[in-house]
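Just one chain follows, in the form predicted on its own, and it is written as structure tokens.
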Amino acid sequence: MVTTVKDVKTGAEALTTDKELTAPAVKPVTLPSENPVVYPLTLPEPAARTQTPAVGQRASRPDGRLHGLGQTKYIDDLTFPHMIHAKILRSAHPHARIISVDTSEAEAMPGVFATLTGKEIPVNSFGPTLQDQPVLAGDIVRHRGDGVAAVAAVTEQIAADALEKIKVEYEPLPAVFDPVEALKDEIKVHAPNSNIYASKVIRKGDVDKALAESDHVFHREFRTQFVEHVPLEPHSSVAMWDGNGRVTIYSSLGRITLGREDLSRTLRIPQNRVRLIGTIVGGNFGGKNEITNEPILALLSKKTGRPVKCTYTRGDEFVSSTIRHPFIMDYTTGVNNEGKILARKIRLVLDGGAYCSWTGTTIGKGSILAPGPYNIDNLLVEAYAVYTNKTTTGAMRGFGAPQVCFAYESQMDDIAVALGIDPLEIRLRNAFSENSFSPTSQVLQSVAIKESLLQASDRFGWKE
């Protein structure tokens, strides 16, 4: 059959057949086998790329302009329709048994939507190493930063006022604050378990023999203190649920994958029902590596059907968030008359506070780095982490390295002064070099300690 087809653009008419009308719009092209398609092995590079290489050029941070203009949205800047606020009541004792918690007066206050206690937490424990920390204390408080109850109200002030209406009856228990005393296990923080919850031993050579054969033996104890991260932005979170039983949590948490896993566990819901959104963080330094108030807000939100926000006060930060481990460090070092280290014996006691947090990582790094970057054939490191009824210690810049660095470098200075050797020279005589062995017998490569010391001393003008 022949059909007349009119061209819309030109108005011209043409004859066509049914076969042509039903044919594909684009006819396949068959390439002859003797002419295969050849793809280029290299792509042309734009001239602009060769003219402005990245190295040596000024580059602006994508978020720099917003920071400079003060337009960055941190979590406490976020608000949601019908959002309410939460506050957490802290323990009145460093160590006590909870007899009862009465929230009835707080619940009766105008503007209060809900309260929460530890007995309402589905799985009331969490922690990145050991799950030894309660979300809200259930039966026992182990330091003053333990949360005992929480309140959700229309405003932060009403929530704070409601905390004063909560009545908690305690039975005080003996507390231990000195980590050396905690080693004795006379007062147990997590009874009946020992206060020593992590330990590490490194042995190499014969330390006692080498110390006996040393020309000089130096012994000194060094101590470091608690250090709070003090980020400009305190811990803050917002939680809300949707109609499908899924919780969305905005948090300043630094490790959202681990946080999501902990939230799934504490709330006893599958991970695919937990959406954890990490907001722009206004300071972390290791202090926002684990969940804090997120499960509490999730449960308060579920109770009230509203988004719930909680932002720590500076007081909350100091008493409840994790801080740097204090170390007690005993160093005994034997050297010859030329200042060469022959043996070093070290004992570390880490004050872990009430709960483990990241102590497992801290004691490992601290032990391995404790001898310093020096060749030592005879070595003994014994490290112990203990519970005390103090603020929980966890991750902070270096995880154990700054503490031991202070100790071993201080003793190197002591040795240099006693032997009348230049402090730089004594370090050069003992420092690692290419293919040196670490305290755990790892072969070290790309070692530039001596070169770095010499270059730094030259620029500093050490000899002058």
Second form
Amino acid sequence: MVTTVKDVKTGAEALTTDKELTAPAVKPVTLPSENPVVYPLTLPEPAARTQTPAVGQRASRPDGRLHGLGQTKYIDDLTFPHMIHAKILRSAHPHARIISVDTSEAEAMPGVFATLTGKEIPVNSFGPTLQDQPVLAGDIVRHRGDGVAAVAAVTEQIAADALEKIKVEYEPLPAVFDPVEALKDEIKVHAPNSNIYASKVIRKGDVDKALAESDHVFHREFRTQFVEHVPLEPHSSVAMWDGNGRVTIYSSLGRITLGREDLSRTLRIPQNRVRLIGTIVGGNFGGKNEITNEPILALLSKKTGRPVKCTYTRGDEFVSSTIRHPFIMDYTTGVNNEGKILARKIRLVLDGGAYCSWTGTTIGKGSILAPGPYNIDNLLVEAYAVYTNKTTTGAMRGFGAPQVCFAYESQMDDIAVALGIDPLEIRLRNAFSENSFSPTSQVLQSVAIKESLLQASDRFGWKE
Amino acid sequence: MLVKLKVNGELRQADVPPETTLLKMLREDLGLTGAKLGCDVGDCGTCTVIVDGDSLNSCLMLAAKANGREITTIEGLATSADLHPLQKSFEELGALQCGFCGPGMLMSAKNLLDKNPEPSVHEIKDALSGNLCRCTGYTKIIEAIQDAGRELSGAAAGN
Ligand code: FES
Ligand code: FES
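What would the structure be for the form predicted together with the partner chain, rather than the form predicted on its own?
Okay, now the whole complex, with that chain kicking things off.
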């Protein structure tokens, strides 16, 4: 990385002379818990500044030049000799049994090289937490984004035309879309299994007793929506199966080691026969953390002996790539007259969509962070992730943290308004400080939340 | 069908199926992959090029319609001697993150500065309204365009 250092000497000197520095030279601001905050503040020079001379210096991106020249090669910019193009047919129903898939007419079209269905995938399941997702649907489609068959043809246009010639016979099944309905297990997305496929409980103190003893109890339900990552670069991959039985795949995937595992599993070949090359990614945001079309392209390449590329259309992106979990969040919070939180009871329902994807991480992080950055002695968090016949939800920036943040901060505002306490003050009264315990009793260090709140509110003139 | 056009000062031609867009022709037939395909429906601006002095979405223009016209793509922005001031300021200010929106952003910005070397923030926002950056570094993009604009008008004034 090119670092434009204004004054290199200062930086280098700091590095050598301040080596011994172990504690901040200036004491952090002490916070009055009762008294109102006094403005303006004298703020400490952060120790990190003196220990790390790079902090505060300007750096330019090593790839910035090529980006500006339009010379960065993303996957869709790559071509290989004799390369052909694949397209994937998506399900016509949110939930249905597949009776038959007939690809013969598509295959007979001039320009079409090969087709592929779920039955031809050696091990038709993958997933980072649970391997519950097919590469192409087997007997059941569980949401509209499920791939049913794929075509490889000489041009994208011919492949797209060929998709229309594939005949799929479905027996539609009842579908469930509301996660609260799905909790009842009346319609099962992965029958005979329950729709609840992940759960987490965090317990601390005696929440019911503390709620009963609170001066005020606040209750409210919060909901968040689906969010698609919309990376400007759609998912794209090129696969080449060579004569020695090895496969080389260029992919916009962000996690290539995990991807290689999934490829080895789904293709049933050892990992040393899979060469997965990730190049620059045109926006990921969590949506390019697992394989999508790579095994399909690998198998189409094996069938045709040609490099096969597939770049998702924006439509494919929306229906078949993962999105952010919508949360239904039920918050009950007991406080005393001073606005100190005594107890908090939380129930989270995560809309998991059709497959698990990164729900394991999302439910974990979401539950641990759900009470907020506040000292609360009595706590109960219950979280459930449920399958629905909708687009699969997975990783997206923060893994559940933004959803719960919306809920707990909204409720902090409710409490502040009801008790007539300044919204900043109520947060300062409850916020973590050095050596606070997290909801799962982890001891927290380097806690700067109060200082951050004070600095920020001071800078944007909260009191004015 | 045979399409002939002038791209970045060079005469180029290709035989393409009638449904081919200008974007596809540039990327697949002429090997100019700078302009990107982000949506193919005119929503994102990653495919922006300049056609006869106007920036437009090349995914929405049929190659046949570009026949005989003059096209500038991101590949035509720098000279062999130097970067365009926009490319310099975008690089220096870190205005591009994943970079995917960059080629389109820069072409819209060039088109703006060609017509108005000292645009206001409002005018910049207006000119970029068809260019999405999902990495959302708009602040730096706007600063970079202003920077380049100052350099260009300074050069024009002879100082
Ligand atoms: S690809 Fe042309 S506007 Fe998105
Ligand atoms: S830099 Fe990633 S979309 Fe703009």
